[in-house]
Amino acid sequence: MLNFYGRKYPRNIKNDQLKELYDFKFFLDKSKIKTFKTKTKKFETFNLEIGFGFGENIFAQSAKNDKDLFLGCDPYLSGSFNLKKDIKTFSLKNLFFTNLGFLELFEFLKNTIFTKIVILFPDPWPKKRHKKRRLINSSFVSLLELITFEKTKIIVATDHEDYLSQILYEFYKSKSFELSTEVIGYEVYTCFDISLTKYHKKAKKSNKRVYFLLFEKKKS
């Protein structure tokens, strides 16, 4: 199981609103998550980001979008308590988030196929000996060949060029993805409509370039 590191918890939040949180019906906990699945079935399309970070790309694709489902995880909860405020404030119905960290959540994921899979800035971890703590490694990418199909779409955002290696790489050597050659660079982040994040703001102004990545399924 991978460890996470930091705080989890926004400073100064009440016990009461972590209640209200985890008794929100769209915030799905350990618990709530096992009978996600009976919820969904009006649902044709899933799409699922990991590490939604304080929600901004998650909200605005499922306001836009009321006919599929999205499911975000992450599990600090700063982000969880704007999606929470969000949802109630626009009445979404398609909208499911959990603090579970992905590797956590998969095991209730089997026999779910996403068609779209998105991974906005996940941390870089950038001193050498904690690039061990990255996401995106082999056995990531492993459990994406479970939960994907050939018109499955995966997109990454980085703005750190060695973690940048590292996921080129690390799709590479999987045989079930490729990067897409006809949709590339930040025409991903136009073509698929991405939301402005608090990342991707921090690395324009710190005139960071940032990488947009686009891996498709290979066919079988």
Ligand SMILES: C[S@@+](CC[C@H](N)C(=O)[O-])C[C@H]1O[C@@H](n2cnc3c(N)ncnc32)[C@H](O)[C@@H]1O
Given for the second form:
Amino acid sequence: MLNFYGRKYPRNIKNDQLKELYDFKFFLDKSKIKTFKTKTKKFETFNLEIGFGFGENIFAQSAKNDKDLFLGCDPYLSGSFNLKKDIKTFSLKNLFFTNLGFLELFEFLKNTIFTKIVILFPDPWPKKRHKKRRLINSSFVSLLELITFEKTKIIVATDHEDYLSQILYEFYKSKSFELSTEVIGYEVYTCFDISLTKYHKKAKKSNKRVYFLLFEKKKS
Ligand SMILES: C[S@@+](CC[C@H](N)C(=O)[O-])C[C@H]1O[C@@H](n2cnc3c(N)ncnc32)[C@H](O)[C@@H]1O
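Structure of the form predicted in complex with this ligand, given the form predicted on its own:
And the full complex, kicking off with our chain again.
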């Protein structure tokens, strides 16, 4: 499986903007990702957002919880430019982001345990022949087992019913996770104070039903 399918660079991006981004302390490209552990060692609680898009949620979460560390990954760079601006404007010290896709990032995360993992509106790849490109599949769920502990919460949102079934099935099959029956549906959105993102807005505009799911580690 390829690490990422899609466009990486926004249109009209200039070389000096790219250089500034790659030089930015909180942006960890492939050459800097190894420094993640040392740069973040004073934090106790780690959170991960996979596919942060334009960065609305990870920015809001990190601004509201300055004692916790937030790491976001998304190979599409548009949101990275937003996050760079936000981090500078609000002098954030707890938000790191990378252009590595999740699979590539995972190689550097082996000993990192996340308290919360957020995946909002992962690409649904609706065509039958593209379904294998979907991020959430059984091997993805197996990798999550290695970066989670008994208290980890995994929050997923989608407006695509076929992908919803797949997500539910993949987690149902796993030995480690179960769907929470305590916090369900839109309660997940409010309870975890999730911010409205570009794709959530899109779904609302086209009156699509949005599903929020909370997965937890199975209690042994
Ligand atoms: C449909 S958009 C949703 C963006 C945002 N979460 C939102 O709710 O607006 C899916 C995002 O996932 C990113 N993405 C796709 N594959 C990825 C991967 N393997 N690792 C990390 N991000 C990925 C895409 O670049 C895109 O920004």
